[in-house]
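A single chain comes next, written as structure tokens; it is the form predicted on its own.
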Amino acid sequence: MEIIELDPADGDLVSGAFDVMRAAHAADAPEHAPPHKGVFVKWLAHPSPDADETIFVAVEGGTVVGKLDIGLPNRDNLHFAGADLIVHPDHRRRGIGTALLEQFIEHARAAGRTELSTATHMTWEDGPERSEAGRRFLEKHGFKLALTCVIRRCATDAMSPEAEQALLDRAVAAAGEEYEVISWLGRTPAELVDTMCRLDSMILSEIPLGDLELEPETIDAELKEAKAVRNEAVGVIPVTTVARHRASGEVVANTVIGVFDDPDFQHGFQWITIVDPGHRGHRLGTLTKVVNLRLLREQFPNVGTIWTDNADVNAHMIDINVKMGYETVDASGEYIRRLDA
């Protein structure tokens, strides 16, 4: 068995590494979405802006038999590497997964980095059993458990209209006259980016990191150009409702769904949902979410369930997400390990 860097250009191995992905998903989590080829080969060809990332493929007899992703922060947070490990289910307890991890520490070594992150799926409430097997492994290798977020689901029509409009209804007598919606599809408006960029910038001084040492990261204008063109050049489109403050003129809030340019593909994922903690108790987080929701519906009538993780902790949150449908399926642990400096 033998550890190769992937060049995106090399198809075998690129397909190798996604048949990998493929069979981990079908033995591991057959219920969540599943992954697609044509992003994650378009995913390989356009880099990350703000993170150096390389891929590693384990290769025994020709066969791609387990993926290493390697993230490191390029801007800010430079002590950390984030990495996703993932082998064969036909080939595990070989001392595959074990060698990958090695080179994901090496690799992070190297760097200077200080400090290591991975996950692995947990069974949370009632929902589909998951291995332990990821947990004992990472923790045999010194991992610890520093966060747990709840994977949650929900189909796009979850709420009766009536419901829906009655939420909606709410939020929007709570938000009163202090505020306007705006929502668009892909890249943000010229008008809006230094404002997007000063509520970007606050997202991980906002939401829960449990044991993850993060500072909070510096978005300019440069840089959210940049992920904008790498999601066209990947072929995701993000679905955006904001809520800007019209005395100051400033966005106070802001909701994003993530879809995939396919029009077959069914599922949509939630990413990041804010709201300034200057302008909360006006429940824009639950106004913006409904009014993303319906413009996804107009949108995009092929997806049909969207996906979004929150940490444990996060209970404000989970009850806008729980009111809005969506329910439980399991949960990921992100575990650390720290490295002498």
Ligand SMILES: CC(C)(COP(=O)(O)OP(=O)(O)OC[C@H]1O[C@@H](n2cnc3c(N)ncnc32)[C@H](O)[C@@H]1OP(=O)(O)O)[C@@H](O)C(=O)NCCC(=O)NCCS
The other form holds:
Amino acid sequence: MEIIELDPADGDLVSGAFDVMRAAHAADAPEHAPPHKGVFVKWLAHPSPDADETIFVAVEGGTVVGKLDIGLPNRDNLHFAGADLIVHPDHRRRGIGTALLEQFIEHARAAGRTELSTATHMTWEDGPERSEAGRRFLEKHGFKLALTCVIRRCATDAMSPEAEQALLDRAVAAAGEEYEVISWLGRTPAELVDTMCRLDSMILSEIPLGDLELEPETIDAELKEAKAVRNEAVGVIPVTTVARHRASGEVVANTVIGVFDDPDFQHGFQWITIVDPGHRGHRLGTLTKVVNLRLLREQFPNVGTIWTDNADVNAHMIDINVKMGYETVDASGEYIRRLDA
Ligand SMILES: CC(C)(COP(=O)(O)OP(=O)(O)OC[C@H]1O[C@@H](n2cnc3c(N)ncnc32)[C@H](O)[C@@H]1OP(=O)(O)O)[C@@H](O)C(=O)NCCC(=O)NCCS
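Next, give the form predicted together with the ligand, keeping in mind that what was shown is the form predicted on its own.
So here's everything in the complex, that chain up top.
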């Protein structure tokens, strides 16, 4: 077995890496949205603007048997390294995972990173049972659970039309006249870029992070543009609804669902929802989410399911999601290991 860096132009290895993702999806969490080959291929070809990404594959007899994605933030959080590691289900318990994890640790250490993070599936309550392999594997290698995120899904028509309207009416009444709701697909309208950067830069200080030590990321117009360019290149369309405070002109609530530019793909992914701390308690989270759901249904009728994950302690967000019909599936355990500086 050898571990080699994946060249995005190497079609055979890229297909092999994707086959590992597909097999792991079927074996580990078949209820989840399946991986999408077109998006994966384009994602490899268009690097992230705010993280240095390196993909390694474990190859045995010409076949890809494991895959390791490493992301090193390159603007903020220069102490941090994140990874996603999977071994093909037919090749587990033979040390391939360990070899890839050692590759991750070496790569992170060489880049001076001291907080290493990776995640694994976990069973949640009475949901489908998940293998203990990831947890045991990571604990054996000195990683500790830092944060548990509960994964939920929601049919886009989970609420009856009457219940949805009632939820929206209550939110509109609570928000009053002070806020204007604005929605769009794709790129942020030019006049909102600066105020959206302000809100985006709050994200990492406002979401629960458990024992992860991350500083807020500074999002400026240039980075926002670079992220939009990458989304377009990769075929990912953000569906966005915000609330703008009329008096100040600032956007103070934002929710985004990411969809793939593929009319046959049935899944959407809830990305961020955030309300500025100074504007909480006006139901802006519910208001923007219900309006965004309606926009998604209208523009992307192919999307029947939305996926979200929330820290298990994020009571307010979970409360809104449950009202909208989200149901738990399983959980993702975020594990960390600290290296000496
Ligand atoms: C977790 C995963 C990467 C392990 O890959 P692997 O190649 O099977 O791992 P290794 O053979 O190197 O296992 C090393 C040790 O981890 C532990 N381990 C791995 N799988 C285990 C299992 N199913 N049950 C109990 N312990 C397990 C054992 O201690 C094992 O050593 P041993 O075989 O000598 O007992 C693999 O199961 C996988 O891809 N799971 C799905 C994705 C995932 O959860 N990734 C999270 C890890 S970042």
